[in-house]
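Okay, so here's just one chain, in structure tokens, the form predicted alone.
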Amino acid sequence: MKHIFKKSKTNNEITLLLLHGTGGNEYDLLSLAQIIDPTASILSVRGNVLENGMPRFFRRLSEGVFDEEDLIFRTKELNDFIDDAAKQYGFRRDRIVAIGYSNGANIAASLLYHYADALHGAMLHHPMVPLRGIELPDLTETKVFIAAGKHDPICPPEESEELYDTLKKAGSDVELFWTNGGHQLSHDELSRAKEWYAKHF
């Protein structure tokens, strides 16, 4: 998977792991991982799927309705390729943050979803309820931060409550922060999710 790897240039066990929104790069979110934690490494990655040219994590058969073979199959590549990057570059593999937004916060939502140790810690920005009618493994060591946006016309407020319901009765240590907009990330969703991450991590 094309990717951007900065290895911290502290002792900072952490990587954040980006995942962009739909039509973004592995560049979209480098300015939002120095303003969560400037000394952690980073591994930013840019989605396998191209819709209409626009680069995604997996594919969509309509707006809000994903192709959930393609998701579970797009989700243990990117898994796959995290344990690859982990042994190239070296970093620690239970020490993963994600950043995602929007389709990315899906597919780290999915990573949640699928497997118990995919993730130390993940701030989902605007994301959806991945799958249902699935069991999800014991999440009681993940921390998860989720923002959402009140009049998101993409994700509906049900879908953030859902997924956070779900998430907690798996076990997680997962907080939800609603603002009053839609569904571009804005400066108070980023300065409590700063706040989160410093307090967790």
Ligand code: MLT
Given for the second form:
Amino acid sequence: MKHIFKKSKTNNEITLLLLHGTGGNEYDLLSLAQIIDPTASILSVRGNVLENGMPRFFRRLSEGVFDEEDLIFRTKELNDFIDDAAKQYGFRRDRIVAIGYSNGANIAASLLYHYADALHGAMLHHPMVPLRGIELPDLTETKVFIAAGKHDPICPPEESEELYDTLKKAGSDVELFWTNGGHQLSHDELSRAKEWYAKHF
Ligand code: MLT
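Next, give the form predicted together with the ligand, keeping in mind that what was shown is the form predicted alone.
Full assembly next; the chain just shown is listed first.
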């Protein structure tokens, strides 16, 4: 997959996995990663799917309606890519913290829904429920931060709560932070995300 890798210049063992929103690319979240942890390694990936020229991490049938077969295929593809990148670049596979926004948060949530060891932690900015009707792996070792907008036209509050409950039932240590806004990233959520990260990693 098209990506950027930047190795930590310190002995920080965390790698931040950056996953952009629809129409974004691997450069979008670099400045956010700099705010969250300037000394971590960075693996920033571009989604392999194009929707009218806009990169995404999996196909959708319409706004908010996901192509589940493609989602499952792309989730495995991304997980395999991370496995290979860890070997190629020599970073710890078990110290990956994802930062995803919107479509990127949805594929990060799908990694959590499918694989116990894909992510050490995940910061999901404005995610949706990636899919329903599957049993989640044991996520006891996984810490998750969710930021959701009370007035998000793409993801209603009940859906953020459903995601929170599902991850919690799977054993994850999860925090749900509400913003007063919609689907956009806010200063409030970034400062809370930074605090959450500093507390856990
Ligand atoms: C998705 O398709 O993943 C969600 O609707 C969010 C987005 O617009 O990318």
